[in-house]
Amino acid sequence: MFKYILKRVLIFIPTLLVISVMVFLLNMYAPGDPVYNIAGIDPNSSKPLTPEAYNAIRGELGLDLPVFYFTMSSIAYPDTLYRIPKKEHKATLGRLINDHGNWEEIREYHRSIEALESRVLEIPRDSLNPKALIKIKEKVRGLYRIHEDIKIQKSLESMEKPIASAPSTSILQPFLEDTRTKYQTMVNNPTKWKTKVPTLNWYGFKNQYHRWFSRFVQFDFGKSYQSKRPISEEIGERIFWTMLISFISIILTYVIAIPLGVFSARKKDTLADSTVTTILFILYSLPSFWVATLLIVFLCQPEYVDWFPPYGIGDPAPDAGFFETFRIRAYHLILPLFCWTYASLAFLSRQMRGGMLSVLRQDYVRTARAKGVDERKVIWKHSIRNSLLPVITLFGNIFPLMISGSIVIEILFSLPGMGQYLYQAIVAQNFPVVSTIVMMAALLTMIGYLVVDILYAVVDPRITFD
């Protein structure tokens, strides 16, 4: 058993690495710009970040580093493309490299656009140029996002008229001509053969993934984009309630589901079995958000029955004792616990019933009954262990919920847990929080399945891991 556990723990390492790479890449290529997210500024606002401020935040987040330990590309790609600050610029440059292959000319064309944009931003507004400036800015910024020849030419031509419309904007004509010249040079001198020759660029350990993962294993999850607080602190404030509710729910589920499944199996094809099966089927079919909404409407409102509080975890007085605090908290958690538990209870009961029925048909059970062994002993000693195997298997799926929580239940009942925290992070595109919770849930999933395998051997001695 020890060798098996050690082997499984060692397998965790490559598995966790693969998961971490996938989570990291999802975080990297998620929509939105993390620099603007953490700065709390709309990238399309009239007052965007200055290049200095943008690069400072980018350096703080480690986005000025290579993405991974190495890259596999063609010799047309420079090994310094990661230094381009903005994602949309980098994507367009990559497409231009695929189309033309001549990085030196592409870089000069890109720099000419930057020079044109910089000069546009220096022009003060007056009574003659507001509309022209707006149109020129839109066209210049559009050049960063397009790589098709026809679109680029149309965009450059469309700037001629607004540039000539006012004396203050006419000074942009040389910059526009320089951009057009650099673009024609890029188009007229392609080296597409370079895109066919592969190369490997090695960056070492100083890269974004290594920085992120090494900090993760040290429980440094970074800072939240919205609150600017360490994510570990925010998780510490919320994880208690999710783990508490999940733990109580798991205990209630197994304590109720196992005897109920055994009872239903023993009474097979009777009225009691049909009644229990029907109730469990109905419970399993009801969506938790719908049941939670009904409970809030009918059991938490003065118009119907005002028995329970509709939201929150209660607010005991600072000087309240343990039992008073426990009473207030428990009173607020009754309905969330019910909504958290009933579906898994119904499902586990059905699985327990099926497992028990298959065991009760076995020869050794019939032999025990033929020998006159007491029915209770037949059920709770000879049959229960083998029938628990399907139920134990499901424990591996329930275990990660102790971290990720139930998003719907926590939102409807306003519980300050991990589910609500995850939902808020997704809506706000707070991807460091999302990736942290996903990684923790993945780790718990692996631990859960290891616990399941160990419980197999505990429940059924015939199972070995040699």
The other form holds:
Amino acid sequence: MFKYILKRVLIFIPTLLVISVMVFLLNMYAPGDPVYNIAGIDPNSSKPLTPEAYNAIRGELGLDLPVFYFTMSSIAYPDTLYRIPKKEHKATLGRLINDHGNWEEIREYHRSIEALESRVLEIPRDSLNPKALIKIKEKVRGLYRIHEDIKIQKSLESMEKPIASAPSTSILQPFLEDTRTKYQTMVNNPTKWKTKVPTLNWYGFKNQYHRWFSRFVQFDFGKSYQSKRPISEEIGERIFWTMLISFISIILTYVIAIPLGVFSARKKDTLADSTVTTILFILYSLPSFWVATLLIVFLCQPEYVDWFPPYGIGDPAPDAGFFETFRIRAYHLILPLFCWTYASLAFLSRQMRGGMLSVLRQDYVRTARAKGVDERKVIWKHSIRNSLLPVITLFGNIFPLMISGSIVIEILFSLPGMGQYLYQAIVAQNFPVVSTIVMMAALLTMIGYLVVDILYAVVDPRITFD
Amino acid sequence: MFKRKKKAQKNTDGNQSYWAYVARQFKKNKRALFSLYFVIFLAIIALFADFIANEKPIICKYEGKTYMPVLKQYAVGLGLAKWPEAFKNGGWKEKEYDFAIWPIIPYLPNNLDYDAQWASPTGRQICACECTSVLDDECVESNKCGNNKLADCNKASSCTLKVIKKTPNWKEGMAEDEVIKYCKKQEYSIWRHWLGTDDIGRDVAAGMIHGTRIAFMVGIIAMGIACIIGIFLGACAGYFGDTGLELSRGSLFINIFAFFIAFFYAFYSRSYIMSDAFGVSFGKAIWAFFIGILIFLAIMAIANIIALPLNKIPFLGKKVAFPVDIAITRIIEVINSIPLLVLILAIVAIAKPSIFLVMAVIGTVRWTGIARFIRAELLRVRRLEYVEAANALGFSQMRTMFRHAIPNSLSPVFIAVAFGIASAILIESFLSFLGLGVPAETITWGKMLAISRTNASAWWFAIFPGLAIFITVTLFNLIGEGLTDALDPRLKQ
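What would you give as the form predicted in complex with its partner chain, now that the form predicted alone is on the page?
Shown next: the complete complex, the earlier chain at its head.
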């Protein structure tokens, strides 16, 4: 047994690594610049981050490291491209490399833009140039983002007029000229063949993925973009509610579903059985987000009846006694619990009925009955254990449920749990939170599978692990 | 010659009889059979949605000429024809036709009808009448007419009415009481919003009809993608197992090497082309991706041709088994380890909203069930005599697999597909219910259901779209159950 568990845990590791790479990739392709997100500043605002502040946050997030242990690219790409600070600059440079293939010239061009920008920032605002200066600034920043030939030409041309318009800005003329010549050299000396030759770059262990994953293993999940608080702290606050509700719901499910399934199997082909089966089937097919919507619309609104509160977990006074708090909480949780429970209840009862029916057909059950064992004993002693396998399978689902919860119920009833946290993170594009929850959900799912396998062996001694 | 033909005939008969048997078993299950007919009915609605709910007449006679605008819409959509001058600017309902047959629901889901905001299916909801201020200024000033609706106007007796919207039967110069009478009649005419409207007057019935099309498309395309991936990978895993696929060391080495090279040329160096295509349209992106796959396959094929002479070298020619089964079951395990909904939500979150992307994501995540089914089936089938016979005849492994083994193991896939369509529809409605992944202009059932959260008194939004989702999902589940019973060999005795 111990050997089996050890083997399974060892198999986990590569699976978890693959999942972590997938989640990391998802993070990489997420839109937006993480530095601006964590600083809470819109990159297009009038006051963008200073380069020093930008680089400080970037270093703090580890974004100045290479992305992965190795990269596959063409020889046109320098292996130091990751050192370019800004994400959008990197994207434009990647495009330029893809179009022209001559990194040396592209770098010169990029530096000439940087020189131009730094000169623009040095020019003080005076009465002669306010509009022109703003326009030049805009155009220069725009150069970082465009890679199409026509657009760059146009942009360079359109800068000429505002630069010439005031004496203070006309000192930029040589810099603009420099950018233009650098651009021309870049366009005129393409080495596009370089983009067609593959190469492999090795970066070693100092990379973003390694950093992210090793921190994840130590439960350091980073900071949320929204609240700027550590994600582990926020999860700690929210996991209680999801765990509480899923725990109660699972208990309810088991307590109702197992006897119901057994009852239905024993009374097979009677009116009672077909009624129960039909109701369970309908419950099983009812989308829980529809049921929750119906309940909220028709039972929680003053337009119809408002028996229940439509959202939240209640707000008991801090000095309220235990029973008062319990009453308020329970009152708020009745509908969510119902929605949370009915679907798994229907599923489990149907499984239980099916399992029981196939067990009741077995020879040993017939033998037990033939030798005159009490029917109750036949069911609860001889048969139940063998029909429990589907029930155990559901038990494995509890673990991931703790994290992902029943997303829709938490959203609809505004419960402050993990599901709602995930949804809010997705809507706000808060990717550190999304990737943390995906990773934790995956981890717990795997633990769930392991627990289920072990429980199978406990319930059914015929299953061995060798 | 004759004999052989007869034998072949008999053979196909035998083949048919299995499916005939399945059909017989399936027909015994009344619920499943009924569901199948119902699904066919819904599929017909989805197919002919443009003829059932449309803002254009099906046939109309306008200024002496007969047109079929709904049919023409397809020709225009394909670029084969152009709208005649008269219809260029739309305004289908304002025109005076000599004769017109309208669709049952004369609205498109996106048509705005500002005269009927939050119109209830049971309440009064007309529309085409409005107060005028010509006779009675006081009426307008005191705002007795409310939102310029007939319902309010009737209370303010001093108001005069005029019809502003020209509907086919209305004539200029009607008397006031005639107008009221006409309006009352019209309220139960085809212009009525039978299932109500939303805050900007979009017709619910039209949304339901066109939503059927999207739901079916999502179910079928998503499961189509899942089937292609699932059947191929599942079959490879089951048929080859861990020892079945033997490669020479040379080929193995070259294949691994070529995999990276092919990936580089097919996808990496074309990544900008593909992302640009995705920005243009989803069809272009699929095309770019398809070309990528072709390049990939071409490079792999060239590599395997190069490998042929290498295999003559004794060391490189030695055969080693490639553990296909382990590799594929690992992939399945990785995908199954992430809760489905969480994974789909995370992917949809970073991409641009597109209904086709939702289909593609559901398809690429949901294939594992199909793959597991077909793997288990092929593990059994590959030991059967006829597969061994095919091998003994010297057929290539690919031919044996695709021509002989897979066609005989497809029955469990049907079950998985029926349940899969149900869950794909459910996932799509859930996503659009949350407003994720589906673009704003696409009307789906889930989106309509979500409207009920903004206005609780609009009960028709809570009921109808949800009912549509529930019924469709239940039907596919019932078909899945029926297929399970019909295909289950244990019931054969």
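Residue numbers count along the first chain shown, from 1. Computed from a prediction, not measured in an experiment: that's the story for all the values here. We call the rigid core whatever largest set of C-alpha positions still superposes within 1.5 Å between the two forms.
Core-aligned CA deviation for residue 383 between these two forms: less than 2 Å. Relative to the superposed core, residue 319 undergoes a C-alpha shift smaller than 2 Å between these two forms. Core-superposed comparison between these two forms: CA of residue 141 displaced by 2 Å or more. For residue 161, the Cα shift between these two forms is 9.7 Å when the rigid core is held fixed in the overlay.
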